[in-house]
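Shown next as structure tokens: one chain only, the form predicted alone.
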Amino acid sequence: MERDSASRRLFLKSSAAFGTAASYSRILGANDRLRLGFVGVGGRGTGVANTVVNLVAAGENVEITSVCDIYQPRLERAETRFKAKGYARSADMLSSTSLDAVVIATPDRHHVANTLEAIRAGKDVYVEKPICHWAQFDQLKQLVHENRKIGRIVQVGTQFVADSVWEKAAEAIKEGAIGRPVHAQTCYFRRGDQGERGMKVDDPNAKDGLGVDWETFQADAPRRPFDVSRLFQWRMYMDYSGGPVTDTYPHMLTPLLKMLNPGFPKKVVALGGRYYYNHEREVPDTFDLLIQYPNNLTVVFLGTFINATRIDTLIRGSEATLTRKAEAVTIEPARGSAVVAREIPADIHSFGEGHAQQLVAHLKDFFDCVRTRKQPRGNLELAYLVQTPLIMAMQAHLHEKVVRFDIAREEMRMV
């Protein structure tokens, strides 16, 4: 399960360099303006930044002071669009004292290192999902344990969890509303590979060194010759992404595990592959997994990017079934059960599809937590419990093995 030693040395060397950024943080008062920097201003980063601009226009006391990107044309566009100071290197941006928090919207392979760099520099972090690449469990573990000592606010961009309905449902489950949870299911079905092959190629004639920092882009991935598709359509390649299981499954698994609070898994099995989109794409288009937890709970996650027909997200308990509906979570007692049927309304109607509303709520939760120092809804500890079985699933798929988890050691092993 270990990465090769060269990659490990590269990551540790990079992390050490990141740590040279000046550690600085201030305590924000209720009336202080929150100063944000953006690391990565491609499609997602720009989209989040545009949402921040709209929130500012609506009265949110926030400003975008700085932006960073390894691709110069994007950086220049962001400087102009957001009237912010631009940086080619994130460490230079983080050394600025005019910065309180950062939004990280880089490719998956960079998330954990960018987050580690930022918390070491005394900044709070909003980082896009997944919290790390599928080959970076050791780095994720390092980040979690280090932040327990540093104590920065880290919100992971799984905006589906922004609704308070999940916390209310978790409390209901804890109080025995469905009896003992024994089986849960969720899914992510979509039709089309627009999220991978459909990624925009900014410049088909781009060249390494001409406004492109290819070496930094590769992070701790295996070294490859410069390739335009890998730079702009990185979600197609296993070096930088993982397909459904890492790119989209965190969205649905996060609220499910927030309700269940099962801790670390006992073992994971998985299967999938490229069943339909067999072009230059490397990542799976179909992926199914089973997660077994020590408390006799099984979680089933099914998904494909070939067909959009969904199944319900639900939790089967010994006394009732909890089901995620479009505007509420419902609890239906089993025949003969003494528990009471109930409905828990959602804050955001159609919360599975209302992405714009979810993002607004998730960002506002982050801003509030930066000021109050309370834990955000998509916090790092929750992301650790979500990402661990997803990483295990990818390893199980690649090696055609069962992957077990040693909870005491926080280590994976294949059998």
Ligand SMILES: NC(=O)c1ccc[n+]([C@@H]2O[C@H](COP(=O)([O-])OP(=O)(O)OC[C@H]3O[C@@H](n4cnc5c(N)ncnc54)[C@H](O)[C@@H]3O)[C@@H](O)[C@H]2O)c1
The other form holds:
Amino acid sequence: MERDSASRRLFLKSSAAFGTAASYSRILGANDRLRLGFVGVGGRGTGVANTVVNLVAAGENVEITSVCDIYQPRLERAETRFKAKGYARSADMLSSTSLDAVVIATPDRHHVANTLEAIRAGKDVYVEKPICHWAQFDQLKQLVHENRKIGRIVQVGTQFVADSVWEKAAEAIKEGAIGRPVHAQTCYFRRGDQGERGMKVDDPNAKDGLGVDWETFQADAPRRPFDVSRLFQWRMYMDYSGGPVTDTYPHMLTPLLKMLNPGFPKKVVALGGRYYYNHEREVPDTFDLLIQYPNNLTVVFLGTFINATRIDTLIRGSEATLTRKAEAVTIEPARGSAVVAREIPADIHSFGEGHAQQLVAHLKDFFDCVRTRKQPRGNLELAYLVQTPLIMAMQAHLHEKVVRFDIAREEMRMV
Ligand SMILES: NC(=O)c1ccc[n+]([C@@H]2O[C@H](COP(=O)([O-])OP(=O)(O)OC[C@H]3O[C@@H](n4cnc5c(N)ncnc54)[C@H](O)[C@@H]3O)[C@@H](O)[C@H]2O)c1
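Target state, the form predicted together with this ligand; input state, the form predicted alone:
Time for the whole complex; same chain goes first.
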């Protein structure tokens, strides 16, 4: 429904072509150094690599062996900064046997193809959120089903979920600490379009072919003539991004769904648009959605990039209310209820300094899972359950329809 079949065929073909690297993986012994490659070394890739460098200095047994980018100046910068071997094509990097895992920090539209290519080459993956672009539900489904067979470790970069408080709260909910969850809310409020129009243009005179691989950059998006803004400020465009709902909402929906464990949604309604930042940006700046789950649970997600005043993340149960505070999750019984009040302390403060600590914890969780083969906190199956209602919301907004989900067939339907 979300893409025409020609572009879907193009994706499947190109993802198969991507997957030409020979499969090589090794079982890491306790003392073996984990060898890491980076695909995409722009803003986020560089930030994550810097964090890895700090972790190595603190004793983590990891090394960055290779880096890849389709923009040559960034590739050269990363080669020098991280003393790593550079590649212009990820398939060439993956053919190297000096790699155990990859960090993928390319634009959204590449995440599924980059991940498929890496798992087919026998690598474990830390892939940035969102797990896919809003027009790629079928490709996401294909990735999830394929990895069920291949069994690689895939951690999605929703680092807010790195705190153990969410698992503890999920356990408490399962044991009946709030009665039956019926209603939940969360949000993502921010002020400013620095993440879209504010993206840095490294070179206003950049040209396709001169250190820029524009064809690869476009992935399975509709073909456009080369454009400097599309290359450097891609988050402004619907071809490559989707605005708050698919870009930032995975951060908050992932921990909420980890606590609730509701499975696939039944129905999604949504409203959004460009309410304020109307200049060249295409993606919405404001977006609200309601998700209904089959077990009579509604999740409300509110957000705008125009004003940063938040609402609490909370779950209303038949017996109590669970609230995410900065340093704990609290459970407050309803008047007359027999359940007990309690507080579950968080590992990490949820604001300010906490953001850097969340990334450290999320990377460490990934490294640990690569060694132990346990499922990471932001695993692919959870990301599938998170991104599905967010993609449904985008479709609901674009088509002004209610979007239903056929759980047995894992398909979206507009009504
Ligand atoms: N977890 C977080 O908090 C967080 C924060 C920021 C960004 N992100 C995510 O990280 C991703 C990257 O965002 P960014 O701000 O760094 O963008 P960016 O444009 O700064 O970096 C992306 C890089 O990928 C390169 N690239 C594009 N296609 C490629 C390909 N096929 N192979 C190799 N390199 C390729 C580009 O040339 C660019 O250098 C996005 O998906 C974004 O949502 C996550």
